[in-house]
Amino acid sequence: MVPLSRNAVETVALSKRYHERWAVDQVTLVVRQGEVFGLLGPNGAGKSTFVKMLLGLVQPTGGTARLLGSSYRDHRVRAQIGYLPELFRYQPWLTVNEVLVFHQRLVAPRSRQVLAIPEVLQKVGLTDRGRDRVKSLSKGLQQRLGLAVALVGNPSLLFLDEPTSAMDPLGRRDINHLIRQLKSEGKTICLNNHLLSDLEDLCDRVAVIQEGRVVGIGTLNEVLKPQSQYYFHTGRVSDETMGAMGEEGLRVDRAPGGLRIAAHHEQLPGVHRLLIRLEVDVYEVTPVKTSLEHWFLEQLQQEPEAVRQ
């Protein structure tokens, strides 16, 4: 067993170049033990290539990586990792139990403690489907089987790529509950999911990757803080007044019954004074929580060099 580090993943300038294009460009980050860490980015941003380098499936062009305190090349480390790729296929003639037995033998040496197959099936919601053949499973159930394969070796570190793909709302709820359960057991989960609301609900920290580079990283509060917005319940505001606020450097949008203004908390007194000077009646001020999706879309509209590191 590899001794666990306080950090589950550590990379320094990890890079991958294909011909003239950098798929991953000097990515340096840390994933702490026991956290759910989200990877965000558009298709082709380099997220999957980054993960595949950590898993030893792609050879890096440069940089270094450590998993669970040891080199990512250490076979003992690989025995402690579970992986759900975005696209996977299992032999359609095998039963669910046969798929799990096969992968259990692949990923878990006899000396390691592995999860019993009935326990794995119970975790992913396939308790009664062990004898069913893969070809009889719906896409959602096959996705659950993929999760079972990732869990069967009782890993300490999990990489899950689109774990709720093809699932209905009930399935999404079940898998999100499972991710929380795995975290409570002390496991570390690196999560890639295009459903940003799920990432916002599950992740302790997130990293945004754009054009192969990390362009934003931190807790959700740290990431969203620069985008703080407040709803001002006001009286009538003329177009001339809107223009005057814009000239003062404020980002102001009309909203039902008032205004939506982007500002830091410490700027609020100044905003109040400006509205009073412009003879705008203010009845109430309410902070507006910025969603991760809103922040993410704003980042992608900027050049990578201009985004906060």
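Residue numbers count along the first chain shown, from 1. Between two forms, the rigid core is defined as the largest C-alpha subset superposing within 1.5 Å. Keep in mind that what you see is a predicted model, and the values were worked out from it rather than measured. First, how it differs from the form predicted together with the partner chain.
Annotation for Val31: C-alpha shift under 2 angstroms between these two forms, rigid core superposed. When the rigid core is held fixed, the Cα atom of Thr234 travels 2 angstroms or more between these two forms.
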Given for the second form:
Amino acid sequence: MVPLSRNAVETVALSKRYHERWAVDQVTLVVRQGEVFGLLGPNGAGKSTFVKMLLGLVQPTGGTARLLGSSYRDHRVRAQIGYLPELFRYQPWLTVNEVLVFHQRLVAPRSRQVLAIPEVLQKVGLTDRGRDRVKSLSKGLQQRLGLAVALVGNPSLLFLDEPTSAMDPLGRRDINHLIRQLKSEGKTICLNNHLLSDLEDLCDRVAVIQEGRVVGIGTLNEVLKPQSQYYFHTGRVSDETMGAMGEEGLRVDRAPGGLRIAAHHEQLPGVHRLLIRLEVDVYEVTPVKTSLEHWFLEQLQQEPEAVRQ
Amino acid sequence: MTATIRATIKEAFRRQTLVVSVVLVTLLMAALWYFVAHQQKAAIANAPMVNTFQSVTALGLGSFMINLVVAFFAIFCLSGNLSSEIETGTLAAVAARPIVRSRILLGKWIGIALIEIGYVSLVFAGVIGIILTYNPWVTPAGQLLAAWGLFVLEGWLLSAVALLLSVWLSPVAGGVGLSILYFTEFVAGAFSQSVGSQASSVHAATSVLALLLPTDSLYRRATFEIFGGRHNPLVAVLGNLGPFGVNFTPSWGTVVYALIYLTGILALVVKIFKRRDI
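Alright, leaving the form predicted on its own aside, put up the form predicted together with the partner chain.
Shown next: the complete complex, the earlier chain at its head.
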């Protein structure tokens, strides 16, 4: 069992250069034990390369990393790691069971306790497909198999690269449920995902990578912090009333079904009184939160340091 | 490593590489049996020299046939294996496991090497069995065993080179490239055997080519051993088989070189693959 105080992933200036282009550029970050960590970024930002370096699949150009307290170069640490690649195809001539047995043999000698294959199949919803050949599975089912392979050996750290990209909404729901369950079991999960709503739902912390550099990182609470803005669900508001609110010094914009008004919490009663005076019907008031998508786009607008020494 | 060896053997069966190869080779052996038996029947009963020459020709062709089917099997089983598994992501999931890369590679090679032992045994026993049944001489078992071992070594060697090329090349490019290299060796060997001992420049050139891929030397030595070597008084006839003949018998030193070459190729592919991005 990994001690709780230990970081699951620590990287220091981890870098990868392909010819003249830096795919990953001096990435330094920490993933804490037991958290779900989301890695966001546009296509080609370096997310998958970053993960592949940690798993020894891609040789870094510079920097270093530790996984579960050991050097990432020590292949033995990978016995505690599960990996779902972004693009993969398991041996099509094998059955689902055979793929899992093959990976189980790679992970651990027979004597070591590992998660039973039926249990893994049940977790990913492939209970009845154990004898099917891989080539007969749909894309979504192959992705479930990929998750099952990642779970072989009962790893404490999981890298899941686009785990729901080929799935229908039901499949996505199942997998998100599984990720929550794995988190509740104390596993650390690093998620690469383009579906920001999923990340918003699952992650404790997120980081944005652009052009190989981390341009934003924070807990979900920090990222989705309430702004000093409130949404007022109102009745119809005339242009004259909008003008009058402006004259009173209120920063107000129209929003679907109401108004978005910039105000601090203590200013709310005054705003409310003004709206009543201007005969605006108010049905509901809710604070406006930043969505992960909003934060993500905001981070991408920040230019990474252009010149690398 | 046993997991990778098992998976490689299972792949050869499931992808029907082995089944198709065995079925086609069986058909080829049936055809060979028919022709050899027919040839013997047609031989003039009171012309022993004609009969003997036909036997030597059949033996030369049979040895070439073993050489060819073993080479094709060895070349195409592992051609592009690594590059295609990298491309499809199959290898990423495997290499992310707690296993050093050399074990993945050697597991694949050993899996194919074990299959080749069985495959060469089948082809060798079938072809040589048919030919020697009608031969007027008996080859000692030790020499047959040596010839069998040389063909096995040839298969192992070609598989190792195919694995090396598969680090960079696609299955088609790797297969075609190695086939051309293999045939170049054969043609060079055929020239070397055909020209007289005076043509030292030809011998020098073919010797250099033999260093590049010593398959032809193994094949010629194996043919010589099947024939019974110098113990067979008809050894001079073996040189009259044109491109399939053996005028200049490769020494055992060539075989030692092939073993060193094989070890070197495996060490090289391990070294290169260790740093290859997947």
